[in-house]
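Just the one chain here, laid out as structure tokens, in the form predicted on its own.
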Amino acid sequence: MIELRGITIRVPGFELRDIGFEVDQGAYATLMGPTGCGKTSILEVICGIRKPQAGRVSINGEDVTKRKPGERGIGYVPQDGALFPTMTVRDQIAFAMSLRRWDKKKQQRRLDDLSELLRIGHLLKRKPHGLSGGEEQRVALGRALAFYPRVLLLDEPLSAIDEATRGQMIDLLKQVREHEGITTLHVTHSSSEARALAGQALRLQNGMVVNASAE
């Protein structure tokens, strides 16, 4: 469960007052709005990365609103994917269970199972240079649920990848959904995408979430 209250963010030339939403335990929920309305803002103050002045931010019920990113249990895919360029796949998602110290057992596990999820196993050897935008997209939602995350932000995770490769991707989130059973806040310009993911849709506009349809 993933809840805002009263949140204000602040930024030259630019202010969201008392913003305040939830999303419920297990949904898929997405955010919409129009561009530079503050829809990213309001992903990098949950999972830590931007400081609100005002206001909580909850986790599954817990007040997580001073807490640094790495201790939020939050997985995040920021809008181009921020994969380590010096990495091979395998060690991007390895990366956040090694921070963690899991045994190289349990990392292995969970490594065949996002493979097989995601079916990046023939990308594991490689950087990512040379990786198509869908290719990229996978890897980086590999790293963010390697951990077992207890929510998930995708910041337009299908926003720089053509038509063909968004249809496959949308399915491969219902399946990622279907598997992990995760909170997840997806942010997006597309009211398609909002259509075949959402089960609870949000809109920000003129500064404040409301529910929405998926129009």
Contents of the next structure:
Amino acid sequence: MIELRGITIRVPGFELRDIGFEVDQGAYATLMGPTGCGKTSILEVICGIRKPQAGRVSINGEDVTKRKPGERGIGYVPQDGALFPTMTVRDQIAFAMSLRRWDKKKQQRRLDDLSELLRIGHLLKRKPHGLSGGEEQRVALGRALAFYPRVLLLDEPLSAIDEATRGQMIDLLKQVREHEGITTLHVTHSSSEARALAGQALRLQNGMVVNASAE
Amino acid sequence: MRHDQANPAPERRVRGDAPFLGAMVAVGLVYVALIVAMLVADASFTSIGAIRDALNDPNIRFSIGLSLITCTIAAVLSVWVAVPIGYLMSRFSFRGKAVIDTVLDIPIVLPPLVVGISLLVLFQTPPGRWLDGVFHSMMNALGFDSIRGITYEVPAVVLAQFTVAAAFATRTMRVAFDQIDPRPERIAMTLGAGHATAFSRIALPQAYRGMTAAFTLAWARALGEFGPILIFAGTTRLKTEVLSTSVYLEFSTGDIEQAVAVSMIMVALAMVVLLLTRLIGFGKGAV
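Could you present the same protein in the form predicted in complex with its partner chain, rather than the form predicted on its own shown above?
What follows is the whole complex; the chain from before opens it.
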């Protein structure tokens, strides 16, 4: 479960005040809103790489506001993928597992599992340079899921993907939801994407997050 | 306004690129020509025989050896301080950052003579003398009996070179880290990495080219260093004489042909080392 209470974010250009919402355990929620309204900032606050001016972030009932990003158990897929430029795809996906000192067999099993789910087996030896937008997103998704995070945050995962593969990626995200059963918050500006995927729909408008599921 | 099919707009003609590119090349060539002309003048002033004589002179041989060793030590030390400073200045904002930034430029701005005098004065203060003594005993313990402290000894050569070279290396590393996207490092932190791991596994491997550039620049700066060495390390033959000192010593005794011969050796040495470093650091495409 993801829970935000009274979150205030101030960055040059805009301010979000007293943001509060929750995503239920195991739910797939989308957060919709126009470009540049602070959706990415909210994700960054949840995963801890941006400090809010006020408020509290809880994951599965535990207050993580003061915890370091790496202690929160969050898998974050940023909009541009932000893959590690000098690492092979295999090393990127193994990154979080090796930091946790999983034994080699366990790492390999998880790697095989994710390669099959995300269809990236043929990319494992490659470095990010030259991957297509869709491939980058799948690798970033694998990297974020590898260590069985408690929640998954997706920042516009379909925006860098061409129309033809978008449908495939939506199907893939549905499969991930079924396979991993992980609480997910998916940020998007597209309402069709939100309709196709979401169990729970949130909308950021006029600096407030409202529940749009009932609309 | 509607598109008028009967009277289409006149086709736009784009001027040829030749005048523009020609002007760029012409301006560039002026500078390249100046450098080449200087070298040609040097070469015509001296002879193969004079260069051979210089290479056979034990003083010059010592000076070449000492230059290679001190420049390399100074360049390694420069990169060693430039990486953390460059990373900190690029990734963090803190109170007094502008002041630190200015301080880092001082060795670049100061006249070389002033750098030398400042080092000399620094090592005459009580903490400086103490450090000199500690270094002397350290060298003794390591078996380098001939090095009696820092001032007017080989370490003074390295320190004088390092003081200026490190400023250039630091600038280079700052730019290198500025050009590396910090987002992957932040993502690494969400995956469980601390700052140290994000730095060593994500940022540093990407800074490899920057480090090579910083090393090359620092090495070249160190080879050309003269003023601070003259004042802080002296010009004792077979002790603190490096190539720039050799040129000065030969020139001051009126042997201009020998001075130019040593200069040519210096140019050749610099080109070989810089080419090698680029070959190793940047790969074949960079040469």
